[in-house]
Amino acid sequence: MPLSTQSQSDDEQYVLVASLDNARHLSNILKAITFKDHAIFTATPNGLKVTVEDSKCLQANAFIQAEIFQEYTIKEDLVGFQINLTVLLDCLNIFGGSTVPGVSTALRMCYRGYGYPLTLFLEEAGVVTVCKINTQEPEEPIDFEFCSSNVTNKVILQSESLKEAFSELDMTSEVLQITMSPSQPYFRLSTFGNSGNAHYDYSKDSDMMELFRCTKTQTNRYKMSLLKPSTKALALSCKVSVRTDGRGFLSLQYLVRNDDGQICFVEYYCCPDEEVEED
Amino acid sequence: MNCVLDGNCVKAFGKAIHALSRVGDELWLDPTVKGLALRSVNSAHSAYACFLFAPMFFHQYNLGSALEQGSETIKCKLVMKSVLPLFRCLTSIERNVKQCEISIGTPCDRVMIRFFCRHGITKTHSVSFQESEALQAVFASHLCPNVLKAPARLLCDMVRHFPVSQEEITLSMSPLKVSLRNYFEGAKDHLKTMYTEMSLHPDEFDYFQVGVDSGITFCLKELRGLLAFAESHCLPVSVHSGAAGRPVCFSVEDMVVEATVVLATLIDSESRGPSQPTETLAPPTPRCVDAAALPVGYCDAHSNIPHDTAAGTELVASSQGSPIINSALMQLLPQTDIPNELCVPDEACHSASTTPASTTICSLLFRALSSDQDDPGLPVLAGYSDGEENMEDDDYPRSPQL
């Protein structure tokens, strides 16, 4: 593969080098969080984290562990930059996203450091394309202060069951209300639209419910416009965990399996829209 | 009212709603002792559909305490757009829904539709409704001179030959054959149009009775839903019709459901039976057309056909002297049994064209919705069932109400 014939000395200038035999392993995950143009890339020796935020109320993170990459070299403890995600995705798909089995786009992503562009070497069937995308000063991702110890309610569902519910959600409703409770209705998604109300109830005994750990009844509303993008992540995932903490903040964590069976995570954090009296 | 449907019935119920959605934008729910009636009418009041599900169709059918108290059950009108999405994906319903519960009236002004699905999932929808008078079209099908009965398959196959965009078709019946052809109005460029005609021998039908040779033209779109429903249930379809201008009624029934679609047909002052096929193939130009009642207009009151497009068309005032452009209030024209008697607008129309007809639409008049209350002299073809004053003309006694 031409990309690997780059000399070692070239590599020394880069603080981050990450290679994938199949660029789709990265582009698919990134599509699940592309609801805004700009993303914050944070690379650590553990892997890559890509963050997208919306109106300070929603944050989506995609985690691609170092193990996913065929080559992953990082020279610093933390490398961060901000980049236009739409442009990055366009580059990753520059060869048109062929679905012919056995043919994939190989990727080598290189970053020299602060102020330098992100360089992508993309190769498919012997054709190599080099893309240089300008980077910006990384903004500090919001810390939602969502920690496991504060979690009041948690369920893990098989994505299959939620996919249908999300595709049917009444989009004329401004909010999506999530009720979690140790008693009926256990786990409920509600919408309040122009034609009326809808409730989707998941019983704690449902075979779609892999884990049910609710300690108190909580009802929270979240802006539908903020949560709608999470449907993309849901579509890719096989399992989803839904957690709320004492403040009503929502954490959605999606387990995504790529073509090679490797696991990546996407998570969404969302602030509640308004305080609803808890039953 | 409260009823519960088992899984396999939910799909049939959903199919009925699909069929009704092809007719109108509103859905009337009328729970009665005879069953739950779902009805719809189009905005031009030229197409009406009713699906009556007998109590036996339901796992449980309970009219509720209102009936015991002797008061009326609540009849309601829903916006089709609120209900159709709940039944949109029938394959998913078939796969996932174990039971469906429908309640009207409790609580307040909501209809509750609850789906009990696999995997312990329950979906509950509350749809707001308006209380309304029951919608009914009373149509004396037993008085129709022409009756056809055929498996739904046959009718679907016939109709399949016409493109989805085809608005109206003409069904011609004579003792020798039945033919179906597409209908064109106005000065359309006949170089661009594809004419389709198919004929069937009376033997193809399970039942064939032709009392009056006729060619009736009606809107296909509103019928397709019923045909799809009938085909999926392998039910035979009965077609009751009369001369041009009289409504045509398509119905299917089995033990648990009765479905009816009543469509208005074009009045043709000269009978255009199948004996004059060539004449009908040439689109008549110019024609005197009651502008309020352009054929396409009645099928889709929102397609405002500019009334000046048909070159040389004379705009003729309707018999009530109503304003020319008023497709929403279909004027019911004097009906007689004599097919050759010209309607008032026809007499006023002096067409120089070789093809003569002035055509006017006969519409179903729902008395409560008509603004023309001052003319009791006109016989009403189809009125609200509770309007005693509707049936004045002895020629049109009521048939048993749906």
The other form holds:
Amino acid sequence: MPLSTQSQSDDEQYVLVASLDNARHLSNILKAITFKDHAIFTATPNGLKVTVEDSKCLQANAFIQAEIFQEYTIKEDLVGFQINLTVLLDCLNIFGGSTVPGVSTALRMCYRGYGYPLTLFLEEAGVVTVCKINTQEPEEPIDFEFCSSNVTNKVILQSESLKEAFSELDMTSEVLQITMSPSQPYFRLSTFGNSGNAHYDYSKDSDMMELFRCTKTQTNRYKMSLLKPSTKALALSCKVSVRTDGRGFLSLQYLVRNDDGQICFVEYYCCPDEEVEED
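We have the form predicted in complex with its partner chain; now please give the form predicted alone.
So it's only the chain below, everything else dropped.
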């Protein structure tokens, strides 16, 4: 493909080069975290991490492993920049994001370093388009201090079952209440909307439950407005891990498998709206 015939001297000026045969694999994952215009890109030898934040209440991270790219070259231990995510997605879909079998947009993404734009070479059916997107110095992402050693409760569900729950709960509710407990109701989602209170319960033995590990009873409420962006990731995913720590902070980790069977992860962190006292 023409994109791979760029001269070696071109490559030497870049600190980061990443190529994909199908740009849709990247745009799909980025859409799952697009709820604000700006994103922080952090590249390491392991791959790309893209972070989007809302105030200090919500953070979404997309992890795209180096192996997913047909070519991934990085010349520094860490390469970071901030970019307008909406503009990036517009460029990735410049050919209309074709879903015709056998037709895909090839992508070569290059970055020369601090102060330089992110350059995209996109090719479809022999036509190459070059996009240059301004970058900014990345802000330091919020550290939610969510670490596995502080996780009190964790369940892994098949995504289909969580989609079903959201379709039955009242999304006019301002909050989603999550109860996780070693005893009944085990894992319960509750809403308090215009049509009254609604609960959706999962037994720890449910076929939809792949892992159930709860050490204490916790009930927390989370603003629905903060959780709604994560439904984009849910729609793409096949499994979801729901974790809470001792402070009631919520981690939703979605396992997303692309058309080629490769796996990426999207993670959302959300701070609790309020703690609910158990009777």
